[in-house]
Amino acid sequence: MLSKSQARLFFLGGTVLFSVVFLGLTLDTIRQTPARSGEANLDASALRGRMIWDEKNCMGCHTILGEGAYYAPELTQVLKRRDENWVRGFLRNPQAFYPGRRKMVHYNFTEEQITDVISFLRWIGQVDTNGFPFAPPLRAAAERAVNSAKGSAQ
């Protein structure tokens, strides 16, 4: 059993430690940040492409970076699932798309507002994410499954 003044020794060496220790793992994030984030490959465009993502509330339906709601596709890596050339028919008319389905909104966005979209969503997807989103290994799954089925159906 600790006495009153170990313990407020205990106490207040288990802060300063922590305390320490939090901090420097903080400066440590600090430091990393710029390289991580690609703040070099920040042009106008992609800043003008953030605007109209605030300004049409985007977030609303999509993530990014795991922000945002779940009502719509995860876009931090889009233009990696889906060429340039797909997205921007996507945001010129998204109702053609997907026939009987849920339809995003028609923005009618010009030209300019589609490239600078596109372009915010480039740089969001050469942020590194340290791993995120994660694929998680579903088709190896599916595949054993679907397999499984078939050998006990002979």
Second form
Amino acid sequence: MLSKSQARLFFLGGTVLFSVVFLGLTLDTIRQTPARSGEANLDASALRGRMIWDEKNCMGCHTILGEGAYYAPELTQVLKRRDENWVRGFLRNPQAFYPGRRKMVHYNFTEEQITDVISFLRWIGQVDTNGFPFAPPLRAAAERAVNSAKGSAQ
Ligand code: HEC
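Having seen the form predicted alone, I'd like the form predicted together with heme C now, please.
Below, the chain from earlier opens the complete complex, with every other chain and molecule after it.
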């Protein structure tokens, strides 16, 4: 059992020690951020795309780096799953794509605005996120189940 003064020392020592650890980790994060985010690749077009992203509140439906709303797909790696031309065509008129399904807003973007949004998505896609978003772990099992269900339906 600790005496009162030992308990105080233990508390103060622990607080100081972990404050130092916390500060050290914070400084390390600040030091690593420019390289990990690829800050140097953030050109004027990507910055304009970022403004469009905010002005149009894309995060009201989408997530990016896991932040935002869960109504529409995560977009951090959208250019890995979709061709740039596909995204360009989609942003020209999203409502022409999945007829009869939930819809994305048709923003009437100019070609330059679409280029800027794509530059921003390209920049976000190269940020080192420690592998986020991860591939769904059950995808292979789900595909097998769907294929065997198709087989038995036939
Ligand atoms: C009102 C909700 C909403 C807003 C706001 C919105 N989106 Fe979407 N977006 C959607 C939905 C829903 C889909 C998926 C379409 C579907 O599956 O039917 C989508 C799909 C996409 C896709 C294709 C993703 C993929 O993997 O197929 C991109 C790219 C995209 N949106 C970009 C944007 C950008 C950029 C903005 C802002 C300028 C934005 N969205 C704003 C609802 C929204």
